[in-house]
Structure formats: C-alpha cells, structure tokens
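Just one chain is shown here, as structure tokens, and it is the form predicted on its own.
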Amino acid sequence: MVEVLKTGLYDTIQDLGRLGSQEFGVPISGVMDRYSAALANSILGNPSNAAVIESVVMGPHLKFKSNTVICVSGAEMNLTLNAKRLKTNVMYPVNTGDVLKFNKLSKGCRSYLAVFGGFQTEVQMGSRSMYKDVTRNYILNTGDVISILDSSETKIVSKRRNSKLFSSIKRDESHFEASELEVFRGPEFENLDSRQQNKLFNTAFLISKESNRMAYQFDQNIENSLKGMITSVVLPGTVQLTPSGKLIVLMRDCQITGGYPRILQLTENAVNKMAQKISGSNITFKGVI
C-alpha cells in the first residue's frame, strides 16, 4: 500500500487508456507522455500497460506501507527518498515506512512513478486511468491509500529489491528539449489558403496557461475564414482551428468528435513531447511528407 501524505498540483493514476470505448463517448485518456511512462515500466520489467502515477509540475509526498521497487521517469522533480536524492530512470528498492517526495521542477512537465506490478486501483471499461464520472475519483487526494503488490506476493520483487545493479537507462534528452513537433496534414488542411499554411509552419507558438489534459492552446491566432463543418472524428494530437482563429491541440482526455476544422495531426512522438511542455514554452510545427 502507498499513502498519499501530500498531493502535488495534479496527480492521477494512468495506464495506456480506454482503447475501444470511444463508441460510448468515453475519451481514451491514459498517460500523456507514453514514452516516459513506458520507460519507467520497462526498467521495472512491468507490462507497458501497468498503471503509474502521473504528476504535473509539482508531485506528491508518498509513504510506502509495504516493500517494493520503484522507478520515476519523465520530468525532473528533484526526487528524495527519506531525504536522500534519487535519480530518474533508475530502479530503487523501497521499504515499509519510506517516504518519497517530489520537489522542485527543473525539467519537463510530467513525471511518472512506477512500482513493481503497477498500482492496483479500480478497473473501469478495461482501464485504471482516472477520469471524471468514469472512475470514483479523478485525481489523487491527501489521505488516499493506493494498493500495490507486496514483496511477499512475489519472489521477483524480493530478488530485484536485493539486487545492487540499479544502473541508469539513458534517455533521449531531445524528448524534453526539442521545440519542433512533427505533424501530418489534417483532413481540412487543404481548405486553408497558402498564407495560412505558411503561417502554420513558420510561427513559434507560445503555449497558453489554459492548457491541460484535454487540450493545449496557444497565445497566437491563425486567421480563420473556413466554413463550418459537420462534427467528425478527432483523436489525441488533432489540431483544430476555431472560428476565432484559436489553435487547439487535442490531448489524451479529448472528446471523441469535434466540429472545428482538423488542420494538422501530431505524430504519436509529438504528442508525447507536447505533454512535457509547460505554459510559456514555444513550439513550431514541422510537416511530415
């Protein structure tokens, strides 16, 4: 078990999401940055879909009530275990009574805490991902107690906890530092005139404070003279253009359909990179042929 002593800015349980439930109007959800979450799980030998804690900008303080092993990937939040500094992308043993703290953010936006076997929370529609009105809670709260596998339940955990080969895995730092995001042309891209198309690929867009798990927005506008369209399918990574000229990049908690022109589509890698950008960051779009 893991007790939440103090919550961060926005902490949730996430896995790879509710694939196959969109016909019921349920968003896919899941981890915003699949690259970082998969890295944490792979270091522990977990399945890629094992549930993790996703934290935004500022993470929680957690007390472990059973033995396990952990790994944190993604954003750098100056981790400490019982006041001792920890590195990201490294497997560490954790004992009953240990306290893990996420501290000041120094790189990225979202961090991912994995434990051996994944967090054992409720499953709704094939996923443990928290989402309002689907799961009992949509964020973690102070005082919550989260189930995990105890070391007594598997010999593998005990073996890994006693191992001293906690080597670090090198990650691609461009995942956090690159400002260029690869995109495909969306279904309505050709409806834009050449001036609008050029502006899309030659503007450094500033990420707005209004950005969240549902969508990212920008401070700059693109003049929009497109006609309205019939509501159509959208996906995480779809870039919509509103009548007022606002660009909206849909993220993991996005709706299933939308009525705004879909002018671009981020690659999966670009969606992961976007999830690590904080408000005030600049990004540019690079077309993929």
Second form
Amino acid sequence: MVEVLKTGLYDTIQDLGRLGSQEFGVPISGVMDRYSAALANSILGNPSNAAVIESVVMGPHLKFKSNTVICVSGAEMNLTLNAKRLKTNVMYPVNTGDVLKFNKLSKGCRSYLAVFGGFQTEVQMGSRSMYKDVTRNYILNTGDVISILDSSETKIVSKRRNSKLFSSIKRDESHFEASELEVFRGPEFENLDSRQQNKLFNTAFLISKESNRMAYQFDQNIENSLKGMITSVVLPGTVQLTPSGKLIVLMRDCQITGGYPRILQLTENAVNKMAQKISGSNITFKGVI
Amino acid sequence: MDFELTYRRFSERSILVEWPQEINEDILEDMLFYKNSILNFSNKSIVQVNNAYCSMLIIYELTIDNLNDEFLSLKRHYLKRNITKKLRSKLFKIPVCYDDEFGLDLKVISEGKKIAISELIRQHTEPIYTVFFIGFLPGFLYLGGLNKGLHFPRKKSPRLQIKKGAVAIGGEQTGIYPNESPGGWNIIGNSPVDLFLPKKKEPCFAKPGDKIKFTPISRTEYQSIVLQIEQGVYAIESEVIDG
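Alongside the form predicted on its own that was just displayed, please also present the structure of the form predicted in complex with its partner chain.
Zooming out: every chain and molecule, the one shown earlier first.
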C-alpha cells in the first residue's frame, strides 16, 4: 500500500489508456508522456502498461506501507526519500514507513512514479487510467491509500531489490530540451493560404496557462477564415484551428471527435515532448514528409 | 452504391478515410458496412476504428511501414463490404420529462421560435432520430433528424454545470447529457435513463446506426422510472428493426 500524505497539483493514476473504447465516446487517456513512463517501468522490469502516478509541476508526498522497488522518470522534481536525495531513472528499494517527496521542479513538466508491478487500482474498460465518470475518482486525493504488490508476496521483488540488473538506462535529454515538435500536415492544412502556412512553421508559440491533459493552447493566434466543417475524428496530437485563430493541441484526454479544422498532427514522439513543456515555454512546429 | 472515398495518412499509426462531406444516412450505412468489413476480416494490426458523420479513422497498433500497401488492403475491404445484407439496428424509446423544473430553456426557445411549449415538445418527440456516433462525452449520442423548426443557436456562454440526463438542443442537433458536465446547449427536459455505465460490457445501450424516439413522460412517471432504475428492474423499451 501507498498512502497519499499530501497531493501535488494534479496527480493521477495512468497506464497506456483505453484504446478500444472510443466507440462509446471514451477518451484514450493514459500517460501524457509515454517515453518517460515507459522508461520508469522498464527500469523496474515492469510491463509497459503497468500503472504509474503522473504528477504535474508539483508532485505529492507519499508514504509506503509495503516494501517495494521504485523508479521515477520524466520531470525533475528534486526527489527525497526520508530526506535523502534520489535520482530519476534509477531503481531504488523502498521499505515500509519510507516517505517519498517530490519537491521543486527543475526540468520538464510531468513526472512518473513506477512501483514494482504497477499500482493496483481499479480497472475500468480495460485500463486503470483515471477519467471522470469512467473511474471512481479522476484525481488522487490526500488520504488515498493505493494498493501495490508487497515484496513479501513475491520473490521477484526481493530479488530485484538486491539486483543491479535493471538499475538504470541512459535518457535522451533532448526529449526535454528540444523546442521543435515534428508534425504531419493535417487533413485541413491545405485550406490555409501560403502566408498562414508560413506563419505556422515560423512562429515560436508560447504555451499558455490554459494547458492540461485535454489540450495545450498558445498565446499567439493564426488569423484565418477557414470554413467550418462537419464534426470529424481527432486524436491526441491533433492541432485544431478555431475561427478566432486559437490553436488547440489535443492531448491524451481529448474527445474523440471535433468540429474545428485539423491543420497539423503531432507525431507520437512530439506528443510526448509536448507533455513535458510548461506554460511560458516556446515550441515550434517542423513538418515531416 | 459505391462512394468516392479519399484516403490519407493521419498519424504514424492511423489512416483517415473520408466520404463526401455531408450528413446523411446513406453515408452512415456505407461507413458502418465498411467498418464491419475491416473489423471482421482485417488482421490484428488494426486496434480501433472510429467513425464520425462522414469520416472514419483506422488506428493501427504499430507505425504503418508501407502506406500504399495499407491503402490497397483497405480498398479491398471496401469492395468486400456486405451491402446486400441490411444492418440490424434497434429502436429505443427514451422517456423524457419536459416539466418546467427540467426544461430550463423551454421558455427561451418557445419565445425565440414563437411556438407554444406544447408544440415544441410535439416536434421534439415526433421524429425517429438516428445515432451517428458517440462522442463529446462518454455515452453522448450524436443524433440526426432534429426538426428544422427546432434548430436553435447554442448559448453565448455555456453553463458550468448541466444536470445528468439533461435533454438539449444545440444548433441543428439534439442530445442527452450522459453525466453532469459544463455545456452550452439549450435544455428542454431530462431523461432518467443511464446513457453510460462503464462497468457494463456494453457501456452504452445504443450504437451507431440505431434509432431513438423520445417519449414524453410526466413528473410522476419520471419519479417511478428513477425508482425502477435504482432497484435494477427498469429496461428501456426497444424493438429490433431488420432493415
């Protein structure tokens, strides 16, 4: 078990989401940055779909009530375990009573805490990812107690607690530092005139405060007179352009359909990179193929 | 009839297929035949097929290596779709209470359209609506078939909290809010039935291609249905339509 002593800004349980349930209008959800979450899980030897805690900008304080092994990847939040500093992307054994604290953010935006075997919360429609009206809660709350596997229940944990086998993997730092995001041209891209297309690829877009698991937005606009369209399909990474000129980059909790022109589509990797950008930072779009 | 379809890459792992851009049931039917053909006969590499009014997104498990091969394989599925057999669909009768207590915007629409509230209710309960797809919120049915006389613009500023079950009109569309949510549509009534039950194997009773008819109920009948749902003895009235 793990007890939430104090929540961060927005802590949720996430796995790779519920791809397959969109016919019921249910978003895919899942970890915002799949690269970092996969890294944390793989360092522990977990399957890639093991559930992790995703934290944004400010992480939680957690008390362990079981022995396990942990690994944190993604954003740097100056971790401490009982006041001792921990590194990201390294496997650590944790004992009953230990307190893990996420502190000041120094890099990226979202961190991922993986435990051995993944967090054992309720599975709804094939996934543990929290989402309103699908899972019982859509966010972690102070006082929540989350199930994990106990080392006394499994020999593998105790073996791994003493092993260097999965100790660390080198991380690609450009994942956090690069401001360039690779994109495909969207279905309605051609409806923009050449001046608008140029502006799209030559502007450093400033990420606005209204950015969350559903969508990212920017401070700059692209003036346009694009025709409205019949509601069509969208995906995480779809960039919509509203009549007022706002760009909306849909993220993991986005709806499955939308009626605004889809001018770009972020690559899988660009969605992961976007998830590590905080408001106030800049990004540019770079076309592929 | 074969439609002229366009195929394009949407992302590394998805292909967008588009029909002529209009909302009609012939396109919906063609799309559902195609969707079935893909889901029944394609290999495991396709993990999800999502449709909207006249477009379909095919999502693959892995990055598509050879796009042209995949286009070709999808086109074969289109030709193989089974159009001789009619789609089996269901007609669901959804009870709606149009009482003033629920119909917060009945008066606004009635005054704006210069029609009596009773006439508004008659026009809303008259048609058989078609489910095109489910989106916006889990369990939110996109319905086609709203009487032109009831088209009414969305509210300038959305309400922060709309009650679960609210039946509403937004522009040329009508729908039911499956759960409490913010929303900008005009509320005309409330339905006591559940539109989204995530614990069930089929979380939504309706699927694309099914039909919906609204049945007006009194405040007392509304209360009685709420009780029946709580006791687990309520079933939505439905009949099978065989094409």
